[in-house]
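There is one chain below, alone, in structure tokens, taken in the form predicted alone.
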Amino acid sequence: MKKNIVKYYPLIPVLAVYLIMFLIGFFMPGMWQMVALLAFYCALGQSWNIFMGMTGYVDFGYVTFIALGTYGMSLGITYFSQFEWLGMGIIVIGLILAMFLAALAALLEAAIALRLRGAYFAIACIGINEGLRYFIEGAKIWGGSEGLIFFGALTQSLGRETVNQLTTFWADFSVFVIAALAAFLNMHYMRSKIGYALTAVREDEDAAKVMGVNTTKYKTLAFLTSGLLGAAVGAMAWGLKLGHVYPGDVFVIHYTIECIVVVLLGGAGTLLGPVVGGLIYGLSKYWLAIIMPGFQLLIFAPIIIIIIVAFPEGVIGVLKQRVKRTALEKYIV
């Protein structure tokens, strides 16, 4: 039972972090906007980190998720807002329409990509994601490329003053539940068999069949996993926060860049990098954009390529060669 506890540790750094994070937002005026970027990156981080991390294959068609939970959450309440006795219920229903898709999309996905290696799967997570977009521009599904508007919607269903709680508070409290539940996935993962096949694959996935591990049983439940996060942030921090969906901004490939950007600062593979790295890229992308508008790309690039260069396994990389043989090493992982 001990034994058992212990293996969750390093949890508790990573926990203590978002707990901190939103006393700060929740009792200093003025940093809730900060602090609840910081936790959306932070949980795409966590998100991507089960899948990239663990096998090495770089999903650079993630963003689809994130996309297809902001259109699930915005079809359940577009849909079914007209009842008004269900209430709230729209809500949990925009939610699970959000797993749903994204369920569909990650075993499509699964069935197509994860055939392929390298620059070939990332190729073909690219495809199918610019493939989706333009289907529903060009099919005209959901609304096409006019999108779906429905804050009207849900304003009239649950009233104003519900509303305005929901976007401007518990939509960001949610990213923070799913960022410590993608957490402790990653934990979960990373201390049972599921993540010893997974660090087979990323490994030799050749060796790793001659040895009889399912390879694409692994794969496929890791991809899911990460794909339904990833979907849970878009429904709730997009979806339920904007109040409106167009294919144009929900499918655009820089969320996935900034989801690899995050892990790598971090450290790929890491329970805390995701954590470092969604607090170094946020923090340096939102105080670059106070002090500099209009320059903070131009002198973000340069800052995540040293640091980069500089860690090559990332920041928590370093630091688990520093507390190695110490009290801390069991905390950081």
The other form holds:
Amino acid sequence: MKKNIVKYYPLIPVLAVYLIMFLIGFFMPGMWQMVALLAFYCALGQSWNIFMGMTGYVDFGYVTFIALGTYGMSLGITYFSQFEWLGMGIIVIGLILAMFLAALAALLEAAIALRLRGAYFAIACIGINEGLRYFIEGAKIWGGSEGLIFFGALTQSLGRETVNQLTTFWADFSVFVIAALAAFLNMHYMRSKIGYALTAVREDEDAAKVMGVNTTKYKTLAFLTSGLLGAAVGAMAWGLKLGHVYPGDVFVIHYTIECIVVVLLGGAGTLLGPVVGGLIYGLSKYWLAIIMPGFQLLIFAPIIIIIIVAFPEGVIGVLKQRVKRTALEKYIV
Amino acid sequence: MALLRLENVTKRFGGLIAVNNLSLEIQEGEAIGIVGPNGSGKTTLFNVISGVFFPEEGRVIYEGKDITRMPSYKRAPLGLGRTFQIPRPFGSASVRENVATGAMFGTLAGKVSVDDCLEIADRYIQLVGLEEHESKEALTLTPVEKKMMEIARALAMHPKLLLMDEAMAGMHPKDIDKTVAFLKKIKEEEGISIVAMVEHIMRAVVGFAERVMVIHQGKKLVDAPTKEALEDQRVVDVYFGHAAGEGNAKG
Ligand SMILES: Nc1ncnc2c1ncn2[C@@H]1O[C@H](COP(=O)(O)OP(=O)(O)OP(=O)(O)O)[C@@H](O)[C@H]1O
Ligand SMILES: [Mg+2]
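Output block for the form predicted together with its partner chain, input the form predicted alone:
First the chain shown before, then all remaining chains and molecules of the complex.
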């Protein structure tokens, strides 16, 4: 039993960072916005890393899940807020719809794209993302290119005061919860059979098969987990918080790129990496936008490239090597 | 009932016939050597048995069951284990984790916990003499250490039939003797049938195999008890005819 708890020690630094972030945001006036932004990047990085870090497959279409999560919440509120007796239940319905859409997409995408490797996989995922966006716009489902605007409906159903609390606090708070959940799942996968199977897949997929690893099953599991978590972030941080959704806003590859940068900065395949990556990325983006609005990308892009080239293992990847055979080894993974 | 039976198996790559109408029976507990010149189809034969490739013709029967088109990942839990001619370690994982992976997804799959597998791994790591390297990343091992690790990983699968593809190539004669010795021991203790292709390393063939199959251009040339097979005139002609120098030097 003791041994089993020790295995989960690397969760301590991760959860500690999340707790500190939360406390800063909660108690220091004016900090909540920034802390929420950081949590958003940490949560997305952590979620994306479960699939990419463990399997080595780069899902360029990851934003599909965030977008579908946003749509799930939006549809839930749009169509169910008329039933006043549901109360807060509409948010639960939205979340369920978000999970359902993301699971459907993940299983479909897994059936189609996960047979492919390397660049073919990446391109197939982008294709599916773009296809979905144009399908929504072209077939005019879910509001087509006009999107869904449901802030009014939400207010009418739950009242101004509640909605205000939901959008300014609980939506952000739930992102913290999702980030912690993602960390826990990632840790659990790493320490179980699933982690061994996925490491084998990442290092040599054909050899893994010969060793008895049902590669499709484990890849799909990681893909699904990663997708569902991304969808949860979309549902809360975009859907519930903003009160509207447009296809042109959410099916945007730019957000996938942000996930990739967060994970690579911190260290792909590590547990603490996406947290550190999310903090570095989020903070730099936030401050650069204040110091030199408009120019941030000009400075930001080269800095990121330099860091990634200099530390391909990411900050935590490097640190992990440093703390080998020290007392910290148990905590940094 | 034979443990494994190949019936008229043919595997082609485009116009090239790598394995040509080959039949073979392996009984439980046998130790078989497979020899043949470079490119004669030995590795391809293993790939057909382990499900990396499906044959165009013929059948593969394992424990009475037709597994010709069974995906490779389903074969390991049935007891088919193998090593690769060019080692294929899971590079970023430690030696211990590599070997434990074998235990986790082999015949013990579903019956053992991760911790059990790590303990099983320790046993086989000790057997092949890699204790000191246990926590190293597998990619940092030397080629011979990688081969040793592959043997440990395959043994940890607790296979009924172990296919070793030139696992002893490049090893020091002393290590070959040691490896042959523990393979023999483990074969008796755990009832594993072992098929090892040993090619030029006569030291291993003679020391290990009770029976030898010689293949030439994808066809079975001779299949007989070791001494008889190696003295067969046809074998001397096609195989040792041009590889005699090397064979003798290493043997
Ligand atoms: N994947 C493949 N695609 C095309 N041709 C292949 C493939 N694998 C093997 N071959 C060809 O099949 C023939 C048999 O190769 P194989 O590797 O089975 O021989 P081998 O007896 O193991 O040789 P060696 O002693 O060099 O390991 C060779 O001519 C080889 O080039
Ligand atoms: Mg070969």
